[in-house]
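Below sits a lone chain in structure tokens, taken as the form predicted alone.
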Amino acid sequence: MKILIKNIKQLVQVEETPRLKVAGKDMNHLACIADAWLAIEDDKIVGFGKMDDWEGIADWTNLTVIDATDKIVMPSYCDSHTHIVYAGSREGEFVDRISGLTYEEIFTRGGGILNSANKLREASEEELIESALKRLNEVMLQGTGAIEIKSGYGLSTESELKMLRVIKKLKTLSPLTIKATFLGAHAVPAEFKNNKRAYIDLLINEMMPKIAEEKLADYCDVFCEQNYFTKAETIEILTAGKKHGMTPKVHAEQLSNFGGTLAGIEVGAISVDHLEFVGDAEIEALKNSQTMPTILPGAQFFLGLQHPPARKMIDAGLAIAVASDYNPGSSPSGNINFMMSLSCINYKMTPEEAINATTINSAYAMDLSKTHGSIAIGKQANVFITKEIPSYSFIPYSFGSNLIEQVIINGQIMSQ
């Protein structure tokens, strides 16, 4: 299939030369094309310009022509951390936090993690992989086109590899580009709340091995945080993950400074993800590493947590991306259009640089930034046009306002 997108207002995030990520003042420059067309040619990416230069497209035939004209044209999200295969919904919960309980004490009784783990347990295959869809459409059509996808709320072996093959299920039922990831140590299930030694010996000894043996996940995550995993079980989980050929992330700073970052970069993880209370050691750590801090705006936001200090973090010259955490307990959203409204608003940072964070640098924290995250000649066919608006600059202004017009995913254009 061939596609020209023609008459385009801003074409955003264009590359001559790719690059793997963004840092610091860089993430403060998009590279736009005003008056633009871009050209697409099955699944990728193959020509891209200003109007009055064609290089050859306008000799195309048997194609589908968009006319853009007052639209600007994106390379679709990257959401590099999200829960989106769950059971059931958690919104008494979000009535407690408002009537003062805190995230801690909803846990301790029972609540949290383990309440979804309960409802995780005795859903089907089947349901798990209908739900999942349907949200992994609605995201589709808020702008996503490639996305991680944790387990975590199993914490049984039989659990976690439901939601494992749940996850490789929808791999080949859904358009998007999906990463697994295996987030057993997510929390302490309650048959084991005495003996922790004994659920992080099941987690190595016995799920790892069978994850391994089905190929089942990309990376191996860890909730590194007081009453959940220390910074050296941490360690020991995420080393063990790697021998099994899963590539390390983990949950870090989200409630407090406990250690999860400083484990990360020492094991090698992908991305260090919450980091509210990320301090002055931790930056100093991320900008001697290939570590992606990760910012999530929707958890912090829904449970009324400290801002993570992104400004501080961008003006040391660190990268940073910015992902959903589409969670039904503390995120139950996957729309990225908000999530960079709530960085520009709350975080500070520049329309710029939230796309930057929102594209490129999310899409490395997926192992993706070769083949997603911008617009590239030979990159994934990913992307959408909004409708007729002044600039991108509209999109994290008009929070709560729905800009996207259509999606093309792999050179498809997708029905809303």
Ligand code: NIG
Second form
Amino acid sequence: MKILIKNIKQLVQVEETPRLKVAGKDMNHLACIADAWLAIEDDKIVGFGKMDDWEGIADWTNLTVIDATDKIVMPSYCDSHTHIVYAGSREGEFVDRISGLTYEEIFTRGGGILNSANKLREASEEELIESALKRLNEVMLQGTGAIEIKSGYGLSTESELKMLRVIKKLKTLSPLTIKATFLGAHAVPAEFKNNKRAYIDLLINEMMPKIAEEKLADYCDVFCEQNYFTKAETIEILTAGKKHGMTPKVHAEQLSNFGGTLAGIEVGAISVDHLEFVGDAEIEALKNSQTMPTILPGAQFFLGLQHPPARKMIDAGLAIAVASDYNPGSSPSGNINFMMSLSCINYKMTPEEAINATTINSAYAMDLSKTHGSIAIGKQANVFITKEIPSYSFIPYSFGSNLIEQVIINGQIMSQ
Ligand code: NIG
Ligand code: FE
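Moving from the form predicted alone to the form predicted together with this ligand:
Following is the full complex, with the preceding chain placed first.
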């Protein structure tokens, strides 16, 4: 199967020399080709260039030609932080927050993550697969081509394994590229309320060996926060996860400055995520690390938290990734177009920075930047074609609009 997209108004995020990530001032640069063509063969990108330099195609058999006059082509987004396997929803808590309760108050009353855990424990694998597939399809049509999915609503050996097996199944059922993360340390479940030590021992001694044996997770994550897990516990859990072959990630500095970023850097985390309360010490430490600071604008917006200092971080020379955090409690949307609007409007990131953050840098945060996150020869043919729009800046500018007309995943045209 071959696809030729021709007359592309703007082919965005092209790479002649592959990069793993883009940092600091370079984030404000986005390589584009005006009036371009893009060729795909099977599931890979095999060529691109200017229409003026196009020499035609040697073999026209089995070729689909798409005319993208006045349309923009972009590499699919990489969403490096989601919790899209869940049961039920939490709009009741949304209304409670409107009436004045905080996210933390809801959690200490047994709601929040524990509310989702109660619902997930009741759900069958089949139900979880069906609802997650719907969400995957939804975000695919919104431009996402690769996605990380976390466990963390099971909070028992049986239910965490159930979640991770569901994610493993989704890898075979969905065309999207999927990475799995073990987030048993998302919260201390009610049964261990007065014995957190025993729960951490269960995570390390019972859950991790089973997860490693079935090869169920690429990453291990911890919610490092007051009332959840301390910095020392985060380091302990992530160090154990590494011994079981899982690369660390951290939910860090979301509700307070609590040590998650420094914990993540210490154990060599691939990313530290949220960062509303990140300070100068963390920014300095991130500069000397390979860890990708990841901003989750949906959760910050939905919970009404203070803004993460994204501008300050980029100006300090850091790379930044942006992801959706799609989950029922703090970000019930996986729409990366909207995440980019929030990044530009609220954090003063430029459209170029926002696109780098949701493509190549978020690919890095899930070990995919060699194969995803840009238009480069040999990379996975995951791209989308917009409706007729004037420029790529129109995407974050038109918040809330659906501007994506056609999605290609693994070289296959997906139906809208
Ligand atoms: O990334 N911060 C912790 N975990 C999720 C929220 C999970 C939930 O409320 O269900 C987050 O925001
Ligand atoms: Fe999260």
